[in-house]
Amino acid sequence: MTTNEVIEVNNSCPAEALLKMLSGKWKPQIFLRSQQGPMRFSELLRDLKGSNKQSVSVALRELEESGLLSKATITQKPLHIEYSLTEKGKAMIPIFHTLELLTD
């Protein structure tokens, strides 16, 4: 292969299309802790030791964008935003999982 050639990413791969939503600052710790239930951003902040709220936000929404997690506006007193996995990131857990096992 000469350096002018271009290698063409296979975006038809699973592997790689799970790896392209989960990479990322934050977004695998957010996947964990999204797995015990709905969760709020404060209560991220606090759990992501060394995050802040930029980056936080950031992987937040892609996670959203990529069908991952849900964000709902609950209308209690006092009004708050609730994140939590949708049925494609419920479906995703056994995968990553799956991954977990294979780094121990």
The other form holds:
Number of protein chains: 2
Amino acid sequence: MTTNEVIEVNNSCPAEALLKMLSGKWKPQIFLRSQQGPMRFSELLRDLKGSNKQSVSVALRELEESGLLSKATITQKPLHIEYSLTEKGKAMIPIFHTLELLTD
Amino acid sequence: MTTNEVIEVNNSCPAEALLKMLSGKWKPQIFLRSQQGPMRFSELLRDLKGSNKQSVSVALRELEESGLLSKATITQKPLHIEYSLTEKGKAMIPIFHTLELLTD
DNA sequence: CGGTATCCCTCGGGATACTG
DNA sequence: CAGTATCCCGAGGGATACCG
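Form predicted alone done, so how does the form predicted together with the DNA look?
After this comes the whole thing, all chains and molecules, with the earlier chain placed first.
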């Protein structure tokens, strides 16, 4: 408590958490797509060229778990599900765009 | 080569480039550390608990290649090398900090 | 001191088949 | 339609030894 403890936990970098929220091959693109409005599973599968059910499924779950996307289920046949940006997700859009400007 | 090869290039998401600049286990922490001023290799190795020469070496090279860090060599014995934030790197600091605020 | 070369192992992510 | 289960492979990253 008094001084230099050697704590192995590596929370030295808070931004890591957010970086992780968008890490991986498909999450950035899904997040980008979500800014256009609600989207359905098969719709994403079609748009994300080169992806597959498994990968999209995992990415969506992770985005949901980190609170960026929300899932709305319409229990009818055929099943209809929509993924939309949460308020937290919307709050990230400006930053997301700022990132682009720094790219070059 | 006029043939239309099936290149799956997917540049649909510009922010991906920047996300990639800070992706990986050590780059975020190194970038954070660099905000405190110039740093040396062995210094980083000491501070980044659980890392090793190889990983730090690769991370530094990638940060350098993406233009966030610059390398200054003093060719004397013993070798002395300093890594510092570039102007581009400095420009990213505010965003980096904004990211933290959105984490929760 | 400041790295690279090499080996190895885990984990992210692709393909396919099956399910509610 | 919207997923999960399973298998498999390549890349990321750790450990260690060697080099300028």
